[in-house]
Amino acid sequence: MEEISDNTASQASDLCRVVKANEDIKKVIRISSGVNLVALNAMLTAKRSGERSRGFAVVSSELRVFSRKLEGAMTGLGALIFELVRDAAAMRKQHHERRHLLNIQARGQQMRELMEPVLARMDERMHKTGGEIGRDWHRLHIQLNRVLQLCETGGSLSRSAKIEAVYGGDMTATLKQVANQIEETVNEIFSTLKLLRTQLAE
C-alpha cells in the first residue's frame, strides 16, 4: 500500500511537467504552420525567378510536405499529452479518495472491516491507472523521438534550400533570405523539441 502511495505522489507531481510540455507542443504547432507559409512563399519566389531556381522550387515543395507531416505529428503528440494529463489527474483524484478511505478506516475495528474490500478495489484501480500512465509516457517518448527525426529531415531540406538559392540569378538574394527564414524556423522547432525531451526525461 505504501508503494501505491509513493508512486501516486510522484505521478501527481508529473502533472505540472506535462501541462508545461503541452504549452511547448502548442508553440511548435504554431511554428510549424509558419514553415508551411515560408515554404509557400519560397515556391512563389522561385516561380518568379524562373528556370534557374527550379531546384529551389522543388526543395520548397518538399518543405511544404514536411510542414504538413510535422503538423500531423505534433497533433499526435498533443493528443498523447492530453491522455497523460487526463490519466495523471485521475491518479491524483484516486490518491485523495484513498486517503479519505484510510481516514474512515482508522475510526475503529468495524470501519476497518467495512473499508478493507473498498480499499482493495481502490488499490486495484490505482494500479491500473499507474499502468496507463506508464504506457502514456512510453508512447510519448517514442512519438517525440519520431518528431525529432522528422525535424532532422526538415533541417536537411533547409540546408538544401540555401544551396539551391545560390543558383537563383537576379533572385539569389531574395531566395537566400527565404532559405534563411526556413532554416531559422526549423532550428527553432528542433531546439524546442530537444528541450522538451530533456524536460520530460527529468
Given for the second form:
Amino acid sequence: MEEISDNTASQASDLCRVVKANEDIKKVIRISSGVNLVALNAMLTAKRSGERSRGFAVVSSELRVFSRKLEGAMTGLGALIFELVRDAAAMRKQHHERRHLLNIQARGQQMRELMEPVLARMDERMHKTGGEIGRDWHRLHIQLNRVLQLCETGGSLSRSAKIEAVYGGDMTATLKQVANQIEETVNEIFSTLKLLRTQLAE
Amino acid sequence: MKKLEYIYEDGSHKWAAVARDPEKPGFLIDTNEYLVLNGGEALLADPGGMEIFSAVFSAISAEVDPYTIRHLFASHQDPDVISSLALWLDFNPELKCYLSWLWSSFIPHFGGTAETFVAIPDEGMTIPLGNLALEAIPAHYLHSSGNFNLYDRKAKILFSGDVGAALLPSGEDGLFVENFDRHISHAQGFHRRWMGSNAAKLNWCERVSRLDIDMLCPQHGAIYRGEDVKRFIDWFAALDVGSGIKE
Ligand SMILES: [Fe+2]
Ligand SMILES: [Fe+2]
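Could the form predicted in complex with its partner chain be shown next, to go alongside the form predicted on its own?
Whole complex next, starting from this chain.
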C-alpha cells in the first residue's frame, strides 16, 4: 500500500512527461511535412537541370519516400502518446478514488475491516494500470529508436544529395542550396528526436 | 460530521436520513441522503457528491451493514446527487442505479457500466425492495427535465429530490421543519430560480396532493411533516417560478 501512495509524484510526472514528449513529437511532425516540400522542390530543380542531375532526381524521390515513412512513424508515436495519456489519466482517477476510500478506512477498526477488500481490489487495479503505463513507456522507447534509425536514412540521403549536386553543371549552385536545405531539415529532426530520447530517459 | 437518523420504523421496514452536515465546507451545497430499508436490503436515494462520499459512507456504516445496499436511486443527473457513483461501485460493483432514461448515457461519465443502470421511463415505475413496491413518481422539469420523486405508499413518505429544497443559514440545523413561515422564506429563492415550468409545477402539485404523505423529504434542507406537507404543496402551487427569465 505504501508503495502506491508514494507513487503520487511519479503519476504527476507521468502526465507532465507525456505532455512534454508530445510537444516534441508535434514539432517533428511539423518539420517532416516540411521535408516533403523540400523533396518536391529538389525533384523539380533536378528536372529543370535535365540529364546531368539524374542522380539528384533519384535522391530526391528517395527523400519523398523517406518523408512519407517518417510521417507514418511519427503518427505511430502519436498513437502511443495517446495511450499513455489515457493510462496516466486513469491512474490519476484511481488514485483520487483511493484517497476517498482511505479517508473512510482511517475512521476506526470497523471501517478498516469494511474497506480492506475494497482497497485490495483498488490496489490490484492500480497495479494493473501501473504495469500498463510501464509497457506504454517501453513501447514508446522502441518506436522512438525505430524513428531514429529511419532518420539515419535521411542523413545519408542528405549526404548523397550534396555529392550529386556537384555533378550538376551550371545548376550546381542551385542543387547545392537544395541539398543544404535537406541537410538542415534532417538535422533538425534528428536533434529534436535525440532531445526527446534524453527527456524520456530521465 | 454526518449522522444517520431513523425517521420511520416499522419492523424491518425503515427510513433513515443522513442529514446535512454543519461541518461541511461552505462551497459545497449541503445535502440529505435517504436510506430505505426493508427485508434485509436497502436502497439509497440521492447518494450525493464525490467529495462527501466518505462522510455518507461512514455515517451509514456506523448503523447499517453497507452491503445491504443493493440499489441506488438518483432523482436526476446533478453532481450533488450522483457524482459519488464511481466510489459506490468501487465498494460494491454489483450495485444497480435507478435513473431517468434521459440521463442513462450521461451519468456513466461519473462511473458505472451498461449493467449498472436501470432506466426509468417518463411515466415512472415501481422499484421492488424486499416485499415493498416503491414508486418512482414523475417530477419532470422540477428542476431537471428528467426527474423523479420516490414514494413509499406504506410509510407514507415522499422523497422529493430538489422539490421542497431550502438553503438554510447556519444555525438552522434541525432535521424537521419547525416553523413553516420562517422555513419557506429560505426555500422561495431556490424554487423561483431553479424550477423552470409553472405548468410542470401545477401538474406535480395536482398529482402529489392526491397521495397520502406524512413526510416530504427534500434533498436539501429540512423535512416537512404532517400539516406542513399540504402547506408546502399549496405554497408551491401559488409560487411563480422561472425567475431567470427577465423581461
Ligand atoms: Fe438538482
Ligand atoms: Fe440538488
